[in-house]
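Single chain ahead, written as structure tokens, the form predicted alone.
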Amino acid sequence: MKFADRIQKFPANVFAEMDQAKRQALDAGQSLIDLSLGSSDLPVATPILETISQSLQDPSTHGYLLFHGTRSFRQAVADWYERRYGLSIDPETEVLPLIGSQEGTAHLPLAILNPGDVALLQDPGYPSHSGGVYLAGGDIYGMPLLAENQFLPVLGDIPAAVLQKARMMVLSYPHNPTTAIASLSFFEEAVQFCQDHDLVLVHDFPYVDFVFSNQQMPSILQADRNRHCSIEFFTFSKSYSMGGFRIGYAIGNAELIASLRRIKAIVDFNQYQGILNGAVTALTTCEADIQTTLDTFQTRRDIFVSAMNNIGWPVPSPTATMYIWAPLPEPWQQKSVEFCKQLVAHTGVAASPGAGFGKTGEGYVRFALVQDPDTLAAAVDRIASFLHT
């Protein structure tokens, strides 16, 4: 049996390792604590599920869904950036729904890259990011992000002859897994530096809720209001908890916007009807909620960061996300992925090697805050007796 030479190019799997790494210790007999994952173990917020709930009842929901039958959702999308930015988005052509934001990230490539054409990715980032790459048969540029820094790329280093050949540049703020947030400033740079270099600038955009200081994060069409080359992705995963449901759009550039529909076109239809009436309830309900869930998440973060500092592994407190990123002690600097195998086996503490989101990432594990204080409390407790045998 063969099979395409695009699936030799993609790198080794971490987290199917870890994930084998978890069923084992399972197995073994330990009780997992698992904080490897991203997945908000927070309820969806009533309003949702009721409107849901009501969209089941309607035999006119059950059918495939096409683009025009989405429009009260792409509507509500663009009067929520009006609302949020000042924006006036055109829901016709500027939004297009998505099954996630990772749908996205990973088929827009598609629609910019020929083989060999570059892409300027974060490193660390994350993973489907480099995946929609090498679908593409692109070849990926690692822009290092560094503590020194601030987790921001440096434009200005960026090699000519790497972007004789580059097309396109991904960022993601605030940043998973780093923590770092950007400013509307560094945007600006960013967009002016894709419209020097023809590059088309794409924004993760998933934590755009998830700040502790009050400060409202800059989405990239700010500084790109003409919207010349950026498209932005947003997920409901995060802000709503509802990572299951499978529910993001895009938002941006029209002529990218298009060419990501094509693509879409051939993949799927679009998500249940009930689903987009839901998100379209969230996006015009539940501020509320979203304040809640982001003071659920200070509250663990707090507790985690100040019982880490307690066992001697002092770690950063992360202005933004759902997530630590913890530099690793010695003697575990760039072992992060050996390092996290013998965490879970030995405690049945689950985290994140920094090597899974590339290279700059060595030396780091990401811890995910999705569980409760007593749980959290009870994992640091498990890692202080990992770290002192």
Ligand SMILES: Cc1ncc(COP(=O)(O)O)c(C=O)c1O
Contents of the next structure:
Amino acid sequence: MKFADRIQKFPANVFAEMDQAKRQALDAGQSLIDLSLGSSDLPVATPILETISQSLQDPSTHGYLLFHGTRSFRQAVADWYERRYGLSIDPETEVLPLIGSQEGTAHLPLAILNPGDVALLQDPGYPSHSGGVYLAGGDIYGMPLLAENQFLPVLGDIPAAVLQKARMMVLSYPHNPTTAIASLSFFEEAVQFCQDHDLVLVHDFPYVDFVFSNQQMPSILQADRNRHCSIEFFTFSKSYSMGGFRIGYAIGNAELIASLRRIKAIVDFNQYQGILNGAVTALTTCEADIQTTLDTFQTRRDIFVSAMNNIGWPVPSPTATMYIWAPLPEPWQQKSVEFCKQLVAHTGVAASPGAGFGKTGEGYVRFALVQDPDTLAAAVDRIASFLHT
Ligand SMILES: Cc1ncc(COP(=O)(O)O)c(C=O)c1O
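For comparison with the form predicted alone, would you give the structure of this protein in the form predicted in complex with this ligand?
Next comes the full complex, and the chain you just saw is listed first.
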């Protein structure tokens, strides 16, 4: 059988290798503590489930939902931006429901890139950002995110020859996997840069609510109030623990929204209407539940960071996201994949190798805090026994 060249170009998927390593550990009798996926273990809030359950009983929700979803969903999104950021958004032309942020960020490059065009991506970054560029036949320029630059790209370092071919830039803060945050002034610099170089600016924003201080995370649309070049992606997977429900949205420049809708019109018929209804309930009535979720993750963060300090592997305490981005100790510093494979084989603790997020991610591992405090403490005990034998 012959397959398309684009499939051959996909980079080796480290996470698939890790999946296999987890399965082998289970087969060998290890009890798994899975800290490798950013999939929340917390239940979805009752009002959201009730809305979805009521929708299930209503046959009018059972058919195809055409491409830009329901008016009530788009309006709830626009109202949320008005409340949170004081931005006035047109729900008809500037909002589009998605089957998750992964779907939207992976499809958008098909609307922007011609084969050979360049996308400027964060390295390390989220795999759907690069995957979408490969699907579209584009080339990637990785903007290295380094600790000494607070994991922000240095825009002035991008070579002029790259910029000539570049059509889009993708940013995402609070950032998975480094846990870094960005300021509004950095976003203003990025918007100006993208306007100067005629680039589409994509901001993936799943962790907008996942901040353990009272700081409000800026939206890229605050820095691009007239929506000249920007589009932002949100998912209900994190703030509302709805990862399995597959619901998110894109918001921003009307031409970008329309072009993404044209791509999606070929690929899908939208998420189920009952889930859109549940998402409306989330946006309109579940602020207090988000605070409870954050408190839970903050407690987990504190327990995990302090336990890691106690075993002699100091890790920074993140101000945002549900992750710990841990610099590997000697002798594992440039061997994140090997470290994670060995760790899961010997202890059953699964983490994500930094190299899986891009070459600048090498030297780190990512732990997702998606287990209760006792399990996290048990994981750190197992890590200690692995490091000290
Ligand atoms: C940066 C980033 N984008 C997108 C996603 C996926 O979101 P969704 O569940 O909406 O596809 C994640 C999930 O971890 C993420 O961290």
